[in-house]
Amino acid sequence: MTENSNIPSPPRRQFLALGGSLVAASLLPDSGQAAPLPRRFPQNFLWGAATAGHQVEGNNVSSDSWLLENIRPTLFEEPSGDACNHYQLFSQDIAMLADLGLNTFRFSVEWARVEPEDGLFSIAELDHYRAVLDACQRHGVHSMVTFNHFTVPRWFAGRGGWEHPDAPLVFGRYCEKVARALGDRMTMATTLNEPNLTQLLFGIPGLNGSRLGTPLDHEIIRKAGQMTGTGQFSSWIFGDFEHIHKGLIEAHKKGFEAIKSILPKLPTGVSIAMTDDQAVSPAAIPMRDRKRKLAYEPWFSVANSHADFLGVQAYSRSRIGPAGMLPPEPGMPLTDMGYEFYPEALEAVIRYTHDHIKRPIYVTENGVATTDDSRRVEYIRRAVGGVARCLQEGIDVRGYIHWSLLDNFEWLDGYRPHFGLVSVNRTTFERHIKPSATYLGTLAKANAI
């Protein structure tokens, strides 16, 4: 188990500033009641925001996602294009994060940039990510580096992706190269982002249907295989989910072992997707438990043997009936992604996870898609309050990292959903800090709520 002593103390700017709690209270919705006394978080608690390479960097042309976005037919509303131009503006973005008062930046190294062809590793791209880590250190910000956040190199997808028998070894090779090149500057690392997502979304009946069930899906795979030159294609949303999941479990193990062989003291884990699963009746409990067994339990087992910590990523709750997933109750507020506005899901997920693993927990993603930023402030207030309650009861939660730092490319939905603490003009790339960013930064500076 990784101890807090392995993680550097937060920068001095993170300690309680005079009057910080008063500023935080002024940003809360007016409930007509006095704000509660601030609840202190542990001294080394991480407060941060997250990004993912493909979603913010732009022009990730060697990736599977770039191919899928630009071929016809496609399921993507629009291509990622220049995204937020974070590839060039990373130093500015990290400085902005630090100025807000956050002490942690979660970002991904883009595999398709580092290894654009099988076995060909780019020194220039590794130097780029070294510069990103240098910027974190320069601004007193901890780095949590994700080695793979969904996208893979086009050549990897064209050889069968995570379904290929050698995929775990290939991923382990990549992790070893990145660890050797960048490890002396990393604070923490995760191997994979949400490797259980397909099980979470499609593991039981009634949620979003099933991928690969239409002629369009098969035509996209056929065209993508043609474009790779191999006649085959497997990606995180296009392939045999059962085989992909098995490949990802083994890939995490190989990646973890590779990283730890180079950097035995680097806290290394994995981040999984979760929802607050609520059975609507006693008769629905077996279906709820079936979902948990498929989506979470394999990764709890992996975390207990091949991880120093587990990252949890939660956004809402799921209502489960005896026959499968149910929609939100009529009249419940929804986010711009169409799921329920329910910040309390995070607390429930942390408690459930704590009952099943023997490792520290980090919130590596939590947030809301909305164009009404006052709703984001409310979401953060309630979600972080749930983290505080877990801490008060002795649950080992060591960080809260919000998704996301920037309004970015949200995969099939393009740029329509807005998860960011900061908006981005997609023509000029000008950043605009939202009140929710200031609010989260105020909590971070006070290290209290």
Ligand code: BGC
Given for the second form:
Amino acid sequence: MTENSNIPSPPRRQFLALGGSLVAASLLPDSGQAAPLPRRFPQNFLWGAATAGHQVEGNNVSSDSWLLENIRPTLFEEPSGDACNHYQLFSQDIAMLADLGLNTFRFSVEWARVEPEDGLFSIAELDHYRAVLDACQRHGVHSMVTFNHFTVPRWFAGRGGWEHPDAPLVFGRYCEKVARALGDRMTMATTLNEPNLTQLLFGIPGLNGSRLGTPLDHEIIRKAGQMTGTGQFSSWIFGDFEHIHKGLIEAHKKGFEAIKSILPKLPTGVSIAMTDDQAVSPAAIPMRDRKRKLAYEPWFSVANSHADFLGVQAYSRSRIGPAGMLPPEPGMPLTDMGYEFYPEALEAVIRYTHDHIKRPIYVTENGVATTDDSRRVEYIRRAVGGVARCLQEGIDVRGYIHWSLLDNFEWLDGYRPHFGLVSVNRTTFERHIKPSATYLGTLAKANAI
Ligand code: BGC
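Moving from the form predicted alone to the form predicted in complex with beta-D-glucopyranose (BGC):
Starting with the chain above, the whole complex follows.
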């Protein structure tokens, strides 16, 4: 199962053969009338849950984020600390995922662990991730490995992060090491997680810009630079957005080339952040298109030249007015992140992406922050229903990977938002399976909705 086989074959024929005749009935909205018939998914469809190293492992002390979380004042609500202690509990977490009925585990290798100093690669940490991949194999679970999920080594941030002219080469070197050591055990790989985030959040005027950019924010980043010993600090969304984005595009290309040079058959792609961008009036269309041009189009062309597939990650929609992003309409249901509860975004994003790329699509993240798990069930039901409609039309979607397996460290917001299918006691690290996990597992086992 974990051989480096080619990406699972296109779904359309299988989908139609298995479920096409049932589709019309099941597309009916839930009206409380006839129970909808199941819509089958293609054989080999990936059903999974995702994590990211820094958000679940704990004690990622050599990373840029650890530094930023622990200086005072800080931009973070609280430090990541032990997180979910997944670093030690990965084996039971993967067993749990498999028991639920899911067949894919998306996780990231933490660059800061593997290369804690510039050019110094840790054999022991590579061995750790080999054990994670072995656990996937043992439990019959496909692995989708993200080579970089936001966090970078502290030394890398201290030399200017993605803005440094050598950053793509340095990232390529890291990718080569990891691919050489572990690639033969991976099912699929992605280079970067959401490298377009700066453009998505800050590309056009609007709400999100208010979160960063105050004099205090600058002061914190300046202090972080002092602590790296270089006076510099740039990473993730902390730095010059344009330069960061350019650096990430080149870094992806170098990473992709490095991985493919060692494992030509390993399906390798990149995951981008997307929202369903809705212009509120004809006058807003140019602003919507400006956002698309900045945030997605560069990655569509990268995907067509330097990727075997594209990962799409969508959580909600954006309302766009002629002058920029607008808040959700009053009265619309919100998630605990403050944005709209809108599972239909996923379908719209897949359709839009399909019109622009010639590669298979995987949903590598989709989920909702809520402490009311029945809303998560509802969210999954509507989002996966959208995937089924895309498949019915022959769109080549090959997997649905939910964010997230565990309630984890949600970056600046700390542990407040709950995205997990499984909750975690932050003192004992005990896991508790929520009904939404069972629900997603049931869909996976049936390979149908
Ligand atoms: C990121 C995750 C994050 C999730 C929920 C995605 O943008 O890849 O790291 O936790 O969204 O906000």
